[in-house]
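In the block that follows, a single chain appears as structure tokens, in the form predicted alone.
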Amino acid sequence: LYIVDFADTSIVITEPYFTFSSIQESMNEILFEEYQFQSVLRINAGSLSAHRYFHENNAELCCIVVDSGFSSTHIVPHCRGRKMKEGICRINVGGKLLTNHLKEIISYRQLHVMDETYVINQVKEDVCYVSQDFYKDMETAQLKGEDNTVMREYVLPDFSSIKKGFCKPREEMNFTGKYKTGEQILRLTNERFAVPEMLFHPSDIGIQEMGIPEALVNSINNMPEEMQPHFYKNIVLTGGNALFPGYRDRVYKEVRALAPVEYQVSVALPQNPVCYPWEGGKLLAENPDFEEMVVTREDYEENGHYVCEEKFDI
């Protein structure tokens, strides 16, 4: 077991943008007097991102960072390593949204799963993607029996025998009708791609909010024009969302179509989106500037909150 000494250990710890000044207060408070941490540096995740995306690319001043995780989306501009908030964007879709709307459609149309969100979370991750014409995937997925190449059969977790569900090979699937094992099965068509389509659509729900492509487009034009082009050409895609197949083509294919055509659009899918914020912290820890960053506790001690507000780019 790994002991972690708090009085002789640095924190690097994340919070979302724009948090309310009681909230950080009391998140100095917690770090500082009750764990009794050496030294704390708070900051967002996108600025992590967009440390490391900048130690790989070098040559590069400014980055956009798209962070997509469960909550909510963050359009996050970044240029010489701070963060330019007349550019930053929420969207209030997340994965959790996703996730509550496929449990809704699966209640409404085969079985009642409201109760089940950690098992129709992974029905999520397993079966959806990211349609690249939405309307063409919408006429294959009402065709009856093989030439439906959208349909997948998920076999439901019973917990006993199967610990986790799973998607049927195609060369099991039975197009006819029941079947005679015990498993319990949804069969998804066309919720392989209208859950993921709200990302694009919120205002296909409801949600009268802006897509990704086009809040990504809308925060650029906020910046100085002579900055644009690097933006549209060093788009990150981070956050759980990013791991969805086809996310990236789409949000390069969008921006594209939004883009001024003299502009060059590049997107960049990090290997593992989830943690790249993370990588970012390690490398930002391992800098030689990193004390510079950081507020100690006898700074805090001596100065209080006042110092941190001072220190940190939140």
Contents of the next structure:
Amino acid sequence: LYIVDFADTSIVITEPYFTFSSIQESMNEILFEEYQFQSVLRINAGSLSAHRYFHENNAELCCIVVDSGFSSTHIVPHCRGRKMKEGICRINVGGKLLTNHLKEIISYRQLHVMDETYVINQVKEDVCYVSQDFYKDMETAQLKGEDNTVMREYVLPDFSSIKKGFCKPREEMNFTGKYKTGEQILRLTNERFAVPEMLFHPSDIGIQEMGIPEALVNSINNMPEEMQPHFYKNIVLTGGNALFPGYRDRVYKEVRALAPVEYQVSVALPQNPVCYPWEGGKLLAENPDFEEMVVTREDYEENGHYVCEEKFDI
Amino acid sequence: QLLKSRQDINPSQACRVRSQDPNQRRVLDSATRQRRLTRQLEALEKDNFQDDPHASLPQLVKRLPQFDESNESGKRRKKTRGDHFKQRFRKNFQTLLEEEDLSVSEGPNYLTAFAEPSKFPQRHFCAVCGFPSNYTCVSCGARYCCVRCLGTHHETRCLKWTV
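Starting from the form predicted alone shown above, please give the structure in the form predicted in complex with its partner chain.
Following is the full complex, with the preceding chain placed first.
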């Protein structure tokens, strides 16, 4: 379908924050020497998100991007298009940790699923949500029978008749006795909201780090005084973990509780948090400044890694 | 002070009745508990670079985004992935981190970007059922919420895999 001739194309590729120089150099080698791209831009995903955000909201000067992905969560302030390195905060909780934790607790309480990463990942995406009132949800989850609105039954795939797991709707759920059909079912009560709760309180598991709202406030407090209200007004949530239902409202509630009263707090959740940086990259490629930001192959062949270190703000 | 006395296995008593006599119960000290906790946290970080156990089943009708693409790529992946990783990634993350020697360089870097410990107190949950817990197992330090959960804990997990 897409037959791309690498020697004529330029590529925009994202990297995590603070990658090591050995990894950056390997990346340069792969892109220029193996694939022979015409020009390369290596950038952080958050910078692309910020670019996209500023494109929509022209009047704003600063924004703070919360990128919650597979391996970890990064909180990055941006001002006038540049990221502020002093404010970057990394929480080591990501989708991988949530799925692994869910695997462990299901394996202990119900069924051994330690090898089934994909299936449990699907369970997490279908069934987990972020609760707005943690202790109230905990109490509801402890009730028996119909009163327990939190409990859901999830049918596991068996790859012969049921190809993909799904969550049973409330009407069909069987509260009393055993299951009549031969399906394998997981009953999930407090795991539904306790697992995403780890994004907000990593100390629940024993990880001694701040959760997302606290780290946001902490990061903003490390910024100069006059910029702080601007940061509070422009919080952007991106990354796969932003897809949990209730995520945005919960972040807003906690940040509002921790932020000073005078400042206005507003949290933005784009339509598609996963592809938001990609859209930023698309806009950036159409930008006239793009040509100055990339490193061309000739540049690299003349000067080597040094030119990439200078130009790319990673 | 450690109460690590030898476990008397009394043949006349059934194994499930654990003796509550303080002389016969082994208690872990805080260093061991900390080590266990670190082990558990590290296990949570693992990457799961293994093949999907269902990859060899007959091709599914609808292509699902999560699962392996086709039988052939699954097999090919099996051959190359293990060797590939062992060969190219001999240095794991820790080694790379040490190589960078970030404590010397100035300015923000990977190590300074770490989130600090939270100001809020830690919440504890029962290791068995997941609801908020109030009590701690004397031997190993795990939390539990009610006597039933304590029983389950003693039967299944307490001191089963000690460091």
